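In the block that follows, a single chain appears as C-alpha cells, in the form predicted alone.
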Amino acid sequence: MKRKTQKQLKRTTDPTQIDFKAKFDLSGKTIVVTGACGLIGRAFCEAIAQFKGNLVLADIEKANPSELADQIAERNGVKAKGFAVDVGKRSSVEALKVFVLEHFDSIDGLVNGHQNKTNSFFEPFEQYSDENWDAVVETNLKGTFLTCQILGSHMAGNGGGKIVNIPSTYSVVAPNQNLYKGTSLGCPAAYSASKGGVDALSRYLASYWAEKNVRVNMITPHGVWNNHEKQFEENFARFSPMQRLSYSHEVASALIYLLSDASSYVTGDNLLVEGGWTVW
C-alpha cells in the first residue's frame, strides 16, 4: 500500500492565497465511523457525504449499519460501506481495519461515535451492579482505546489522518441532579467516568501522536433531542442558557471543521457543542 505524506501547508501571510471554502473539502478521505446508526452517529455521516468523504460505517449488527452506508452512498454519490463491530473486543476491531484497506486505500479519519447504554443504564448509583459498570466502561473507554490504537496507530504510521473522540458534559462537569426531576432519565456514575476516560486518552494521543500528524480531537455534545419527554424539555430550558435542547445536525457541522483542514493547527482541543451548558 503507498504510504501518505504529509501534506504541506502553504507558508504566507496573504490570505488571499488561500481557498477557505476548500479547506473543508474532504473529497478522497475515508472516514470510519463507529456508533454510525445512532441519532448523531447518522448526523455525522450525513455530514462527511455532503463534503465529499467516503465512509466506512461502523455499528453492532442489529443496528444494520450496511443498509445505511448504501442509502447514504446513493444520496451523496460517495463510497460507503457498513461493517459489523463490537468495539469492546479487539479481534472485531481488527477486522474492521482490515475490512476498511480491503474497500479503500487508506485510512484518513476516525470518529468514535459508539456508546452503550444497558437495559438498567439508570440504576441509582447505590445499587449500580458490576455488570452495568463493566458493560458502559468496556464500550465507552474501552472501545475507544481500541479503535484508536488499531485504527489511529495505522495513520500514525502512514502519514497522518485525524481523530475525533466524543466524551460528554459530564466529562467536563458533574450532573444537575435537578435535570432530572420528575423524568425517567438520569445519568450514572460510569457513564461519566468512561467519557471522563475518553477525554484524558484523546488529550494523552493528541501529544503522543503530534509529529505523526495524527490530530486528536474532541466534540462534547449536550442535550441533543430525540423526542424526550416533555418534562425533560422543560427543566432542560431552566438550566440551559440558550434555552432548548440542541440537534444532531448542530454538532455534525463541528465536526466538518475537525475532520477537515480547517482545522489545521488544532490538537487535543475539546470543541463544547451544548449551549453554554458549563459557562455558568
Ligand SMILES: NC(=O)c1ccc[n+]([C@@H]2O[C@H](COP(=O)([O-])OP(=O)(O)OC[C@H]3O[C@@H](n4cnc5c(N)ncnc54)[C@H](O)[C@@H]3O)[C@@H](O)[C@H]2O)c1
Given for the second form:
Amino acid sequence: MKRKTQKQLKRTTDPTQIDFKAKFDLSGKTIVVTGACGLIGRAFCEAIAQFKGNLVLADIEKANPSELADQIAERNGVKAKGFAVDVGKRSSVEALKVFVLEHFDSIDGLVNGHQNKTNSFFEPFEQYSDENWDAVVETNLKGTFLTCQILGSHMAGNGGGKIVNIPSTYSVVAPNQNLYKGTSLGCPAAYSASKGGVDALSRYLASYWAEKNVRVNMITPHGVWNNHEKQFEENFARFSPMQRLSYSHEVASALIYLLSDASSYVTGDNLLVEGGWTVW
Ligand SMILES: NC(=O)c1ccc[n+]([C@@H]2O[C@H](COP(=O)([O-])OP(=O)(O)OC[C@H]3O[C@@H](n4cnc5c(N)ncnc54)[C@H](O)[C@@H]3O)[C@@H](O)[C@H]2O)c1
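Now the other one: the form predicted in complex with the ligand, given that the block above is the form predicted alone.
Zooming out: every chain and molecule, the one shown earlier first.
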C-alpha cells in the first residue's frame, strides 16, 4: 500500500500557471462508491471512470456490482472491481476495506450513494413500524457512519482523501406534501431523519478530519428522473423553479468537482443539485 504524499498547492497569484482542466483529473485515484448500482450510483461510477478514476463498486449482492464493474472497466479503460456489501453491518464494511486494499494501492475517495427503500417504505407516519424505521436508519445513517469510520479513518491515517455523502433535500427542508397528491409516492419521516443525520455527520467529520487532509462534502440531489408517473412529473414541475426533474448525469457532474483537486478548498459543503427547490 502506498502512503500518499500531500500535493503541494501552487502559491501564486498568476492563474496562467494553473492547468485548470488537470484539476478535474482522477487518474490513479481509487474511489469507493456505495449504492453503485443504483440510479445515481451508476452515473457516479461512469463519470468517475470517464475522468480516469479507478473504482470499487459496492452494493448489495442482488444488485450484482461485479457485472457493472466489468462493463465500466471495459468501456473506460480503468480498473474497476465490484464488491457485495451491506453497509449497515460492521463486518461487511470491514471486509470491503480489506478487499479494496487487496486490489488497489490506496483509498482516495469514498462516495456514499446507498439508501434502503424498504418494502413498506411509504407507510404513513402514524403506522410506521419500529422494524421499518430501524431498517431505513440502519442503512442510510449507520451505513454512512460505518463506511466513513472504516474507510475514512484509513484515509485520515494515510495522507488524506475525499468523502462525498448524499443527504437529501428533505434534510434541508420538509417535503411539500402537495407534491405527492394523486401519486403513489411520498417521503417518509424515517428517510428525512436518517438524511438529517447524514448531513450532521458530514459537517462533524469535515471539521474533525480537516487537519488530516480528508475533505468531507455532500451532494443533495432532488427529483432525479426515473420514468416517474406522469402526475408526479407534472406536480414536480409546478413546484420547481426550473420546472422539471433532474437527470442522474447532472448530479454526477457535481461529484467530479468534489472528488477532484478542483475543490481543494471546499469542505463541509452541501452542494445542492436541486434546481432551486429550496431557494423559495
Ligand atoms: N433519486 C433521487 O431523486 C434522490 C434525491 C435525493 C437524494 N437521493 C439520494 O441519493 C442516493 C442515491 O439515490 P438513488 O436514486 O440512486 O437510489 P437507488 O435506490 O436507485 O439506489 C440505492 C442503491 O443502494 C443500494 N443499497 C441498498 N441497501 C444497501 C446496503 N445495505 N448496502 C449497500 N448498498 C445498499 C441499492 O441496492 C441501490 O443500488 C440515495 O442516498 C438517495 O437517498 C436521491
